[in-house]
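One chain comes next, on its own, written as structure tokens: the form predicted on its own.
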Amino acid sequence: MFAVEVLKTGFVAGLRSVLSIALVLFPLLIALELATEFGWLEKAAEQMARFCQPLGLPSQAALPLVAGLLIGFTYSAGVILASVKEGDWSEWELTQLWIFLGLTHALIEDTAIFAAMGLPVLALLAVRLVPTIIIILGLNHLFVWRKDRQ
């Protein structure tokens, strides 16, 4: 009898979690489709381009960053790959892009999901963004230092 009660409780809790994730994820995916269709994604990329330069990323990294930060690699892979194919990227710029996205992919989606579960939004963002920015700036410094020594 105890095992049945545990299974029932686990099933109900799991179902609630899936539903709360779906309530966040579905609107995000719909918003992404609308943003792509109406050109909002490109407008967001124009705004993001201002933040690329201080991080040592090329301005062409803005669109892949917006797509990757919103919903991660899985759903934005087409946007990311198309931008990379269309642009003139150095090996270092691509490496930086993938490191940055690897550390922060789905930042908005994940934060929304965890916030729906009651976690603090600013703390979630800080825990992922601050170390990523420190790592990218550190790698840029190391790359420039090594390049200057050659």
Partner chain sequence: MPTNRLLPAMTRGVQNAVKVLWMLTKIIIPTTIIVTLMDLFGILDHLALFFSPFMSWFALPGEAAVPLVAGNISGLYAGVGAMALLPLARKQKFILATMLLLSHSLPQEGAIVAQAEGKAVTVTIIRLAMAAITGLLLNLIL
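Switching forms now, from the form predicted on its own to the form predicted in complex with its partner chain, please provide the structure.
Since only the chain itself is given, any partners or molecules it might have are not part of what comes next.
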């Protein structure tokens, strides 16, 4: 009987997590379909292009970045793979893009999971974006410095 109680505790705790995630998932995935249908992703990429240069990323990184940041690279792998294969990327640019996206992606979904636990949204975004931008800028300086010395 004790084991049944314990299993029930585990099941209920799991179910509670699933339900709090459901509250976020429905609006998110509906918004995503709308964004794809009405071309909002491309429009957002135009805005993103401005931030690429200061980060040492090529402007062709704008679309993969927007797709990865908003949707995550599991759902948007198609969009990202296409722009990586079609574009003319240097090895360094590709590495920087993937370090960025590896650390920070699926900002809406991933943040929402932990916001559902009552953690502050802005802080959750900051602890991801700040370390990511620091390491991207740091690596970029290192790369420029090494190229200058050659």
